[in-house]
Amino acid sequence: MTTSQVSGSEPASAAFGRLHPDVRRWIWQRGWRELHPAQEAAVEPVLAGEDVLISAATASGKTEAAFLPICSGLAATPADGPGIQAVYIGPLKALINDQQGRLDSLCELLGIPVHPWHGDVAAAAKQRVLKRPGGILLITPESLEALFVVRATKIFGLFGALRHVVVDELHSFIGTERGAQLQSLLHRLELAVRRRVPRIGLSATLGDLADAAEFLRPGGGARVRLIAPPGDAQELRLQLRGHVHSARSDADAEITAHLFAHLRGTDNLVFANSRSRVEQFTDRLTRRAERTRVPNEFVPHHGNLSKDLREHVEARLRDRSLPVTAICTSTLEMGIDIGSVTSVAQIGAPSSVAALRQRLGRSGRRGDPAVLRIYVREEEVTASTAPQDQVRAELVQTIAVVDLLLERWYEPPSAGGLHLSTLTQQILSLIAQHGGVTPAEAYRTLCGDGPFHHVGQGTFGALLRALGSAGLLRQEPDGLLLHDETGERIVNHYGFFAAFASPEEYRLVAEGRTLGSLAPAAPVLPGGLLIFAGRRWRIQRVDGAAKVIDLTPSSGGAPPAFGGGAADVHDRIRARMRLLYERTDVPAYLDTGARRLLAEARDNFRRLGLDAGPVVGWGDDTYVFPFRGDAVMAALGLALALRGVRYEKESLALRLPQTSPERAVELLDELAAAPPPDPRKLAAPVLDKELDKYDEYLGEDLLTTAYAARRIDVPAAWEALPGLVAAARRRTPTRVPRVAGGTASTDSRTP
C-alpha cells in the first residue's frame, strides 16, 4: 500500500504537500503518520475542481478525503463575499450531526464556519446562516428542497459563492425517488448559480462505479474521476446458524439464547430486518436478562422511535463505559459515527449484498477481525409443505448473498423507473421557486437538460394534463403554470419536501415522554397490549383528533405491525442460489443446523426434479422455478396472466393453480415463441400500481407506464425463456407426490 508520510522529519508525499499549511498542521496534531489511499488520491482532483467519486471501505477516511482538499482550497483562496462555499448532503440528520463533529476542529483552525441545517436545527441558528452565509453547509435533500420553496429569493445569495458539493452515502440514493429528487436539486442549484459546481460522491458499497458516476453527474459520468483503492485484507470471522421452527422447537427462542450467551459483555449490532422483529427480539432479550437477574444490555433502534431514544442508543454505543447491544433496522447501517462494535449479527436473509457489506463494515475496525453471525429460521417440512418452502429458500439465499459478498460483488444501480412521482414534486417545487413557469421552461429545466431526460415531451405533456385534471396545476391565458387548489395545499404542507410518502402516524406517549410514532396497520383500541421501545405497554387512551396514543406499563404485549415490504431480489443472487442447489460442497461457515438444512434443501431440490427442469406439479397446481430476479418473475407472471392464466408469486416460484405441468410447459413455450410484449400492456391489469408518493395524481395511463418501467423487466424475461423451455422439455413433466423429505433439527451450541 502506497501512503504518504506526514509527521516528524519523514518525507511528505506530493499530495500532502498540496494541502494548506494549516491543514497539514491539523493532520500532524492528530498524530497521523500517513494519509489513507483514498485521501492521497483525492487531493489533486478535488483541488482541480473535478467531479470525483470516492468508493472506499467503511472507516477509510472518505469524509477527510473530500474535506482536506476542500478546506485547503477554501483557506488558500477565501471568498470575495458572503455565500456558502461547500455543501455536504447526507441522507440522515444524525449523520449530519456526526459530520459536524468531525469537521469542527479542522474548520475552527482554518476559520471556516460549519452550519448543520435540518429539521432539528434551531430557527435562530438558521437565521444566522441566512444573514451571514459562508463556510460549509451540512444539509439533507429535504431541507435543500425547502430552501428552494420557502427561501427562493435567497438562493443566489446563499449559494452564489458555492465551490463544491459533497454527497455522502451515494449508494443510498441511486435508483430511488429520493435520488431522483437529489439529482434535480443539484441541477437546479447549478442553474441558480449559473455555473457548474464540482460534485464529490462518497460510498463504501458501489456495485458499478461507472453507473454511479453517471448518477453523480448525469450525462457526464465518463468525466468523473474514480477513486477506488483496493481494500485491506481484513480477517472475517463468520458463522451462519440454521434453526427450524416447529411445534417442538421455538427457533426464535434458540436465536435469542445464542445472542444472549455470546453478545453480553460486549458492544454489538443486531440487524433484524424489520421494526416488528427489532421489538420482538429486544423484548425477548430483555425478559431473559430479567429472569437471570443481570443488567439489561439490549436496546432497540429503528426509525419509529423518538429522536432522543435513538440518540441515547447511539451515545451508549460511542461511550463504551458499559456494554450495549443495539437491535436495529437499517437505521444503524449507514455512516453514523458509533465507533467499531465487537460483532454484527443478522437475523434472516439480508435484503441485498450491498446492505450486508454496509452492516459488516461496522465491525472489525482498527485492525481487529470483523465478526458476523447470521441466524436463519426455517419452518419444519411436513407432508403439506409446498415445494418452494421445501428447498429452504431463506437459507440458500443467505448463503448466496454471503458468497457474492466474499467475491466483492454488489448490486449495480437500478436503471429502471421514470420517477414520475418525483417529477411531479419537482414541477410543483419549480413553480414555487419562480412564482410560475411555462411548460417549455419546466420541460427544459427538469427533462431536456435535466436529470429527467428519459421523460419525453409526449409523456411530460401527458403528466401536466393529468396534474391539471387532479387540481394540482392550472394554466393561465399567457401559458404560465401555477399551483391550483390541491397543488397549493400540497406545497404548503410540511411533508411536501420529502420525495417519499410518510403515512399518518400517532405519537406514542408514556409517563409524559414521547417514545416515538406509529402508523397503525390495524385499529388501535384502549386496553390493547403493545411492545414498543423495548418495553411492554397497555394502551390507555387513543386521541384520534390529536393523533396521540397514551400508554401505561404492562406485563404483556406484542410488537405492532409496521408498514413496508421486502426488497426485490437481484438476478445474480437467484442465479447463485441455483448453483448452490446443484453443488455438493458445504461452506465452512455453516453450523450444524445450517449444514443439515442445506443438505435437506439439496435433497428436496433433486427429489422435486428441479435439477432437471424448472416445472414441478404439486397436487392440482404447478410451480415454475425460473431462478431469476423479481422483475423478471413479474414479467413472466403478468405475461401468463395476459393469457388468462392465474398465478401467484411465492418466494422462488410462480404457482399456477389448477394447471398441469404439461400445460405449464406449453404456456412457457407459447411465451417464448411470441414477440416480447409491451411492458405497459402487462402492467395495465395490475390493481395496486401506486408505489410512490404522488402516483395517485398520475392517471391510469401514466401510472401504468411508471409501474412497467420500475417493476417489470421484459427483455431479461424473454432472454431467459428459451433456456427455461429447453430445460422443461428435457424432463417429462410429472406430478411430485405430497411426501416431504426428512426434517432438519439444529444444535444451538457453538460448533
Given for the second form:
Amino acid sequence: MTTSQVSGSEPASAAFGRLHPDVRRWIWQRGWRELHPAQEAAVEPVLAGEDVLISAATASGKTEAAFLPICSGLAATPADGPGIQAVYIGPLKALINDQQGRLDSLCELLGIPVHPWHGDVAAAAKQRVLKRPGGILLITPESLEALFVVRATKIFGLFGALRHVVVDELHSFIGTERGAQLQSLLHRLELAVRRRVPRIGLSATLGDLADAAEFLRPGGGARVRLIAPPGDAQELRLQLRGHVHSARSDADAEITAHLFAHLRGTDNLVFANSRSRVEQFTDRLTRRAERTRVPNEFVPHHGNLSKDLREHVEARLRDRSLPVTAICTSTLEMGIDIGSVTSVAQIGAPSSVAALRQRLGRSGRRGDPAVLRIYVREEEVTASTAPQDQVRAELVQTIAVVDLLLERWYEPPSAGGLHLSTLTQQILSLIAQHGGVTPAEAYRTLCGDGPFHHVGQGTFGALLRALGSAGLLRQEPDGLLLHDETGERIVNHYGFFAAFASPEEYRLVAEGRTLGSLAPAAPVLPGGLLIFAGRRWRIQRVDGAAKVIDLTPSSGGAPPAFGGGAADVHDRIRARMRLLYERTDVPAYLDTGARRLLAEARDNFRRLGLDAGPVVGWGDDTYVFPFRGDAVMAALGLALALRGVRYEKESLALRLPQTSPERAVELLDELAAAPPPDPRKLAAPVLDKELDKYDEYLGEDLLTTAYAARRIDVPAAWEALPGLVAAARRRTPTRVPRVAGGTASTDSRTP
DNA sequence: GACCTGCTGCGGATTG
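Having displayed the form predicted alone, please output the structure of the form predicted together with the DNA.
After this comes the whole thing, all chains and molecules, with the earlier chain placed first.
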C-alpha cells in the first residue's frame, strides 16, 4: 500500500504524482489518504495505453482504478475534435446508472461529459450524444449492438477518437453467448476505427487471470497487464446447519424458525437458489411475523418481480434506519450498490464456488467479519431410499464448495463453446452494418482475425449454407450475402440486439398494479391460487391474447413453477466430494444436525461399497457413481446408449435399469477398450439440442456439433474410464436387495 | 431440481 504522508497532506506516491493536478485535487477533496493498491498499480499501464485486467475485491475502488488515470489522460490532452473518448460497458442498466453517479463529480470537475446509454435512457438524451459526441459513454452490449445496426453510418463519427474501453464485471461475460457477442463488438469497434483501442477489464471473482486476460484480448492475453493485489484477509464466521425432512420433522419450518430468530432486527440477504423457494420462504417468514404480531421485515427479490418492487427492496436495503432481509436469487449477487449487510444466508447447496464467493462479498465490509449461514435439507433415509439419495449429496456438495472457496478456487469459464448462435447474430449484424458482405469478408472479420477464430472455414461455410436454407441469408450473383426474408424480419425487430433468448411471459397484475412476469411451466387457470411477490393470490382472469394474468388477494396459495433445467456441477467439485466421503475429519463449522448427516453419508458410502468401486447393484438395477462432472457423465451415458443400453442420469449416478452389476462392469470395460467415440455421434440421438437463441436455424448437423462441444466431454470420460473399471474389478460390486416401503434403517432426525 | 442479463424508430443548414 502507498505510504501515507504526514497527517493533513495529500496522498503521495509515484503513481499519484502522475495523475493530472485536477484529478489529484478531486482525490484530495474526497479526503482520501492514499490510493488503494489496485488504483495505485493501474495508473502507469492505463496512462501508457496498455490492456489491463484489474481483479480486486468488491468495494476496493475498481471503477476509480480505471477512471482516475483515464480521466487524467483526457484532462491532460483534451480531444481536438468531436467523438467519444472512453466507452464503459456494463452488464446491467442499474450498474450503469450507479457508475454514472460515481463518475459525475470527478468528471464535472474536469469538464468531461458522462453519457449513460441503455434502453431506459430517453431518446432525446441519445440524440444529444449523436449530435455532439464526446466524453465517456456508459453502455450495455445490447445498445452497442443496436448502434452498429441502426447507426452504422455514425459509428466512425462516434468512436473515431476513442482512447479506452472499460468492461465491468468481466466474469459475468466469460464463457457465455453474451460474452462472445461482447468480444465481437469490441473487435468490430476496432475494425471501424482502424486501430487497436486499449481495453481494461474489471472483476472481483476471477478464477484464472490468464484465461480472463485472453478473453479480454483474444490472441493477446499474454500481453495484458494483470493487477490483482492480495485482498485484506477477512474473518469469516460460518455455520452449516443440517436439517432432516421426514413425517415427524418439517425441515423448511425449522429453517424458517432459525432465520426468523436470528435475522430480525438487522439487514441480511438470504439466497434461496430458486424463485419458487424465494416465494415459499418469504411467505413462511411473513406469516410467522403476522402470527407473532411483529412488523414483517422479510421481502422477496428475483428476476420475475417488477422493476418497481425490486427497486423498492433495494432502496429499503440501502436505508439503514429500518431493518430488512431480502430473500433472493442471484439478482442480488452482482455489484449494484446496496451497501453491506450484517449476514448472508444460503438455503441449499450453492450452485457454484464462484456464486458463493460473490454472495459472501455482500457481507461484512470495513473490517467486520463476514457472517454466512448455510442451511441444508436432506430427506430421511428409509430402506427404500435409492443409493444416490443415501449419500447426502446436497450436504457433501456444500462442504466441497466451501472447501474450494477457502482454497480460493473458482470454476473456470465453460470451455468448448462454439457460440454458433451468436456467430449467426453477428453475421446478420455485419450485413446490416455494411449493407451486405462477401463470405470471405465475413469469415475474415469474425473468425480469421476475430473472436470466433475457433470456427474453421469448413464449419463457417456449412453455417452460411444452413442459414441460407433457413431463409436468414441469400447470396447475390456477385457473391454478396444479404438478409433473406426471415433474416430481415429478425434484424428489424428490436429483440435482435440481445444474444440470449427470452421466454414469452405473462404479466401478473393485481389491483391495476404490475407485480411482475411469469412464463408458466404448468398451465395457469382462473380460480387457481398463487404465491407471488411474497403475497397470496387467486387467479381472477387469464388473457391469452394480451398475455395478462389478473390476481386478487387470497388466503391460500403455492409458489408457481417457474421452469428451468438442472445445474451442471463442475468436475472438481465432484472429485472433492469423493475425497470428503473417504476422509474422517469433520469441519468445525458443522452444527449437530450437519455432523450427524455427514457421519451418516460416510457410513452409507462405505455400506454401499462406494469406497471400493463405483458400481452398486440395487434390486434389478445397477447404479454407477463416476464422481465426475456432468459433461463426463453425459459422455459415459450417451456412449452406453449408443450400444443400446438404457440409462438414466440421477444426480450423482447413472442408473442402468434391469442390469446386473457384473454386466455393468463388463459394459464399462467394453467402453474403455474401444477408442473414444466422436462426440457428435453421441449427441446425434439427443432429442432437444437447441440451447441458444438462434440454434433453431443451424440445421441438424451443426446443431449436433454445437451441442457436443458444450455438453459432452469425451476426452475426460475416456481418461476416467480405466480407473473406474479397475476399481470396479477390484471387488465384487455390492448388491443391495430392494425393499419397498420399509422403515427407516438410519434415524437421523435433528432435534 | 437454476439463475440472470437486454432492446428502434426521431434533421440539417444557417445565423446571431
